[in-house]
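What follows is one chain in structure tokens, specifically the form predicted alone.
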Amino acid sequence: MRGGTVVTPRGARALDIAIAAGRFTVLSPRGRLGAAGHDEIDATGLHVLPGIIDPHVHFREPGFEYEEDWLSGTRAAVMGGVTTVLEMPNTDPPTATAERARAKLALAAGRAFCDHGLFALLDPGHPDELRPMVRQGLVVGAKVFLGPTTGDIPTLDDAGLLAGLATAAGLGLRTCVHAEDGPTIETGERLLKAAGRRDLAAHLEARPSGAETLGIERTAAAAAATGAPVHVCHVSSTDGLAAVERARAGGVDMTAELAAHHAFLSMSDMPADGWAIGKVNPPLRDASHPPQLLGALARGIIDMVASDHAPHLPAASRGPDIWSVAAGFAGVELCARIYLTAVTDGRLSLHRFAQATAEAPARAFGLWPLKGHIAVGADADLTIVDLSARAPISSSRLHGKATATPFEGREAVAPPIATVIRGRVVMRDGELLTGPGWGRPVARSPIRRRVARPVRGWARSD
């Protein structure tokens, strides 16, 4: 690959790249590489990024494959420049046992366009299943829900959270947390329904920033007690962000992610007609939060970017009663475009974008050093973009099954030029060049955990 501006951990450089057997073999100053042994890519005038890792997607299969499946979800991913996805466990049945994890990976085999990993559900009904899932190499992390979410997913009380984090820590696993306090939400919903509220704002009022803060504080307390590395999904408020910073100041190994809808949208952006497409968990907040969250990402306080791709068919996403409307929308194909628009607008550096979409998730979930950077010996995953091109976002041009998006009509950086996965050009100029099945499960290394005070009554696995 010649002529591109290559974004490495050391900054943007004019480099040519040689790839062989799916790995980077040479990074050379521009113009010094000899003739290619096989294929060449001309990246003149383009920016070459480390392959984007989306650490938070819901592909709905098994159980809800009418909304998304591995074929359609990973197709949308590579069209959006994503080379690796990490998939959440709230399918039907949830990914809570080794048998279910194997079955889900079997569904992806032969159908996934991009590389992929699974999160295991920490389920009080299957307390001993995490160990075999990890030891058999089936999962890259664990997930817990502290409040209600899509699917019939059990929430953990404090005892279950302590036990689950202790087990995950002993297995070298980082645990993702949907950090919204369940009792706060349940009380709010009950009172608002009784008052006859059915509007989108009622959803926000039932899930205040205080619910997020309580969830993060519960997570921090359990992580401090067990020494567990934890990850806060989709930070949505400045109050939640402050709770993350307090946890870190107290010595907790806590990473955090920011979804595009929380970084760039607020309740005031939702139109009166079709408003329900703005329902998401945690909710969109008032206009004071997004710029501060984006600033925290730009400064490295928030570690990484995630789409929280959570598609639903139109019939489930719209309606007059907010309580019956599904939460979530498509995002995996749009996330890079939306954040790269902030790069071109000067609100986010390109180097920080590359860190947040590649290096940070790779390090957090044990995929480093094979994934997450452009370096000799790493998997040759690349996302190639033209930062000078713009195009409006249109759901009709997306490639998943359920394509509704609250970003409809917004001008953004144009879709990526090419997606390269382990040396193969999977997508170029909006066309798939490789059939389904090129994607494979990622390999994971254990996460290092800091030594913590022993917790009386909670066993730690080694």
Given for the second form:
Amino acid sequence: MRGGTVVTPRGARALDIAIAAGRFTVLSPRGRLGAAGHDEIDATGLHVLPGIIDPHVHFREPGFEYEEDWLSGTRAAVMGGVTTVLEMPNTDPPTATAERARAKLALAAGRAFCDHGLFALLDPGHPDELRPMVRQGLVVGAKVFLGPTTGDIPTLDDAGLLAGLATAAGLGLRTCVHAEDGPTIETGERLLKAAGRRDLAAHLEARPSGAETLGIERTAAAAAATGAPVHVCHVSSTDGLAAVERARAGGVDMTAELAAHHAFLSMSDMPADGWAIGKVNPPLRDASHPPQLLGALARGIIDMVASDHAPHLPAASRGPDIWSVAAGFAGVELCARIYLTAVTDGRLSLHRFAQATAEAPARAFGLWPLKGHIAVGADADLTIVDLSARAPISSSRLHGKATATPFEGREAVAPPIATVIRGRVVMRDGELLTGPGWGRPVARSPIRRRVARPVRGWARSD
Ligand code: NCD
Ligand code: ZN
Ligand code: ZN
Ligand code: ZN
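Return the form predicted in complex with N-carbamoyl-L-aspartate of this protein as a structure block, the form predicted alone having already been given.
Shown next: the complete complex, the earlier chain at its head.
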């Protein structure tokens, strides 16, 4: 691959790249590489980024294939420049046993366009299943839900959270948390429904930032007691962010993720009724939050970005009664474009973009150093973009099954030019060139704690 501006951990450089057997073999100053043995990619005028890892997608299969499946979800991913997805367990059945994880990977085999990893649901009903899932290499991390969201998923009380985190930590896994406190939400919903509320704002009122703060504080307390590494999914409020910083100051290894909708949208972008695509958990908040969350990402306080790709059919996504509208929307194909637009606007550096989309998720979930950076010996995963090209976001041009997006009509950086996975060009100029079936399950190594001052916990992975 010649002619591109290559974003490495040391900065953006004019480099040519040689790839063999799916790995980077040579990074050389522009013009010094010999003739290619096989295919050559011309990246003149383009930026070459480490392959994007989306650490939070819902691909719905098994159970909700009418919303998405492994073929359509990974197709949308590679169209959006994503080379690896990490998939959430709230399918039907939920990914809570080794048998189910194996069955889910079998559904992806032969049909996935991109590499993929699974999260295991920490389910008190299946306390002994995490160990075999890890031993058999079926999962990259654990997931817990502290409050209600899509799917009939058990939510954990503090006893369940402590037990789950201790088990996961002992197996060298980081645990992802949907950190909205269940009792807070249930109480709020009951009161608001009794008052006859069914507008979009009632959803926000039922899930105040206090519910998120409490969820993060419960997570921090359990992580401190157990020594478990944890990950806060979709941080949505400045109060939640402050709770993440307090946890870290107390020595907890807590990573955090920012979804594109929480970084760039607020409630004031949404009409007041339930007829717009705007309901999501945690909710969009007032306009004071997004710029501060993006600023925290730019400074490295929030580690990584994710789409929280959560497709639902159009009929479920809109309606007169907000309580019966499904939460979440498509995003895997748009996340990179939206954050790259912030890069071109000068609000996020390309360096931070690469860290947040590749290095940070790779490190947090044990994919590093094989994935997450452009370096000799690593998997040759690349996302090639033209930062000078722009195009409006249009759900009709997306490649999933349920593509409605609250970003509809926004001007953004154009879709990526190419997606390269383990040396193969999977997508180029909007055409699928390799697969389906090229995508493979990722290999994971146990993660190391990343805080300087470790908490004394019950379980240690290293
Ligand atoms: C997600 C979904 O639909 O699976 N919905 C959402 O609003 N974010 C679940 C989740 O991530 O909480
Ligand atoms: Zn969630
Ligand atoms: Zn989600
Ligand atoms: Zn649904």
